[in-house]
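As a starting point, one isolated chain is supplied in structure tokens, in the form predicted on its own.
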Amino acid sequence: MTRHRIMVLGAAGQVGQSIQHLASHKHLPENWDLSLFSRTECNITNPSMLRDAIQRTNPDLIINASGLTNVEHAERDENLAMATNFHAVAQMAAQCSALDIPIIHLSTDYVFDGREHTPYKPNDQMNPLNTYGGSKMMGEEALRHEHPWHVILRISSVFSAFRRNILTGALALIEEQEELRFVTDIVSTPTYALDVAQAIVTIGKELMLGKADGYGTFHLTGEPIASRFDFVEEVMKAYEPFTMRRPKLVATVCAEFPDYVRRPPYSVMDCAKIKATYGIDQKSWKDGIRDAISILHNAGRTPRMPR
């Protein structure tokens, strides 16, 4: 059997955490042999860096993980966005076209302004309204100029049992808080980590065979459509057996927040693509809360937020 070197940058991240725990359950084919980099191993907005882990890796697929995905943050720090959103996946990129390597990369519901009512599809024309969006949209473009062998993924709303999210932040906020206030008035479609694992997976192993047809963009999501009110509404429902915490939950509107950062107000995305090309079904973020949680509880880290 051929053995394959998966290099998997940004695996601190929710995702890389969320690949690192299927080979932990031995659910990651046989044949992959994982090379895993945080940003202490390899720093991608170091050029030098980023150019001397893959050529030293010289793998047979990378799996871009990385980047900043804060929103506020890309806001302050818009040069580092760019670096790490843009400039770094460029050079991938240049890598993997010189390596003649495919990439599977993440990128985001952000990259659209949220003006239609109808879900984005993959070839819907892109217009952020933010820096994060800007910076990834620059990203996803880098990579089609320069490297064919690509799969760009979009997701959406990102939550595991991993690092700081939207979950892990709403169990946090029941535990301290005696009213939680969310946002009514922007919706998308939640996705749980392990499952853009899984579907990495499932597209990687395509790709290892040979699969020509596979290249391109796809969106990835969870279901059913859902305002961050409703996602935490069902984080609470999930959490009860954990708790003796039942803060007020009120629904709010972004005009509340006069600093909040501009969002599309719908990002809801069709992903017949991915399950016409790969067979990969959209799967309910209500099952990944409850997954989540699970795993967290069966860590010792409920109640409290996990580091």
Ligand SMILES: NC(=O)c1ccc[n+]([C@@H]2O[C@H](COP(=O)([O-])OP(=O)(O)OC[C@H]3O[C@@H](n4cnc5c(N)ncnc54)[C@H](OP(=O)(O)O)[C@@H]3O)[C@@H](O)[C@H]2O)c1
Second form
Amino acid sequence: MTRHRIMVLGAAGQVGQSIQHLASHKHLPENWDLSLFSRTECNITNPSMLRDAIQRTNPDLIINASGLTNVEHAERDENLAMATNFHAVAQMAAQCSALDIPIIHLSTDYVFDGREHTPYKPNDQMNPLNTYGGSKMMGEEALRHEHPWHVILRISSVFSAFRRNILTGALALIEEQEELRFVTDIVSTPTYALDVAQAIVTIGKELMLGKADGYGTFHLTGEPIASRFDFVEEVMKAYEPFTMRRPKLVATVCAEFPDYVRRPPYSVMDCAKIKATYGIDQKSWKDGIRDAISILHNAGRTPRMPR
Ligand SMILES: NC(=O)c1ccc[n+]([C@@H]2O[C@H](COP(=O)([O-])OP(=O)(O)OC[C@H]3O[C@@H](n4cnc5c(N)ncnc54)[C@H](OP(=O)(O)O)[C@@H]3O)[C@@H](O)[C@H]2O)c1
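Hand over the structure of the form predicted together with the ligand; the form predicted on its own is what we had up.
Now the full complex is given, and it begins with the chain already shown.
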């Protein structure tokens, strides 16, 4: 069987660690040789470091799971956001083109302005409201312009057992606060990072088999639609057996946080194309929450059980 060298950038992130989790549970194709790069091993904003890493690895496929993902940080440092989410992606596109290899790149629902009331389709007009969304849109455009063998996978509100995210952040607040305030006027579809990793494997496998009609822009999210309030309410339910803490959950609206970076109020994405092209189904994010909490629990990272 032909072996494939698969290069993963951003290996220490949520999606990167989820790919590693699948690898450690033997859920990757046997003929994949993974080359994992965290920021220390390859800082993608350093053009010569990125070029050397790609040349040394000589991959058959690049999975770009890296990015500046903190929306507030991107707003404060537009140059860094552009360097990470745009210029580095443009360089990846050029090198993939030179090597004639495909790339799977992750993007976001924040490329949309959220003024619609029906799920966004992959070809819908982009109109980002903040610097993060703008930098991700530019990264997408660079790939489209530079290199046809791309899969842009837009995902949204990613959570997992790894790193600080909307799930682990909520768990920390449950342990620390008497009252939790979460907004009801922003809705999206949360996405479990392990489901993203699984989808990347499915797509990567097909691309390595030569699937010619699998390129372009796709949406993949969990279901159903949820506000942050709905999400945290579900986290509290799933976490109840693992803690004695019972803070009060209070519904609020964005206007209560005047410094909040603007976000699309409705960023639900239509996932029909990825189902039609790759047979990938949307998964329940509620199941994802339970799975992530069980990973944390098995790693000894949940607090005491109730007496
Ligand atoms: N998180 C979300 O809610 C969300 C939603 C929609 C789309 N996405 C997209 O999905 C992708 C993965 O997201 P995620 O949640 O897994 O993000 P994450 O947990 O923040 O991981 C991102 C990774 O990128 C790395 N990185 C940042 N700057 C870098 C640089 N200059 N050079 C090399 N690596 C760098 C980070 O390194 P360190 O480990 O050193 O920090 C981190 O490991 C991103 O493209 C993101 O835009 C995420």
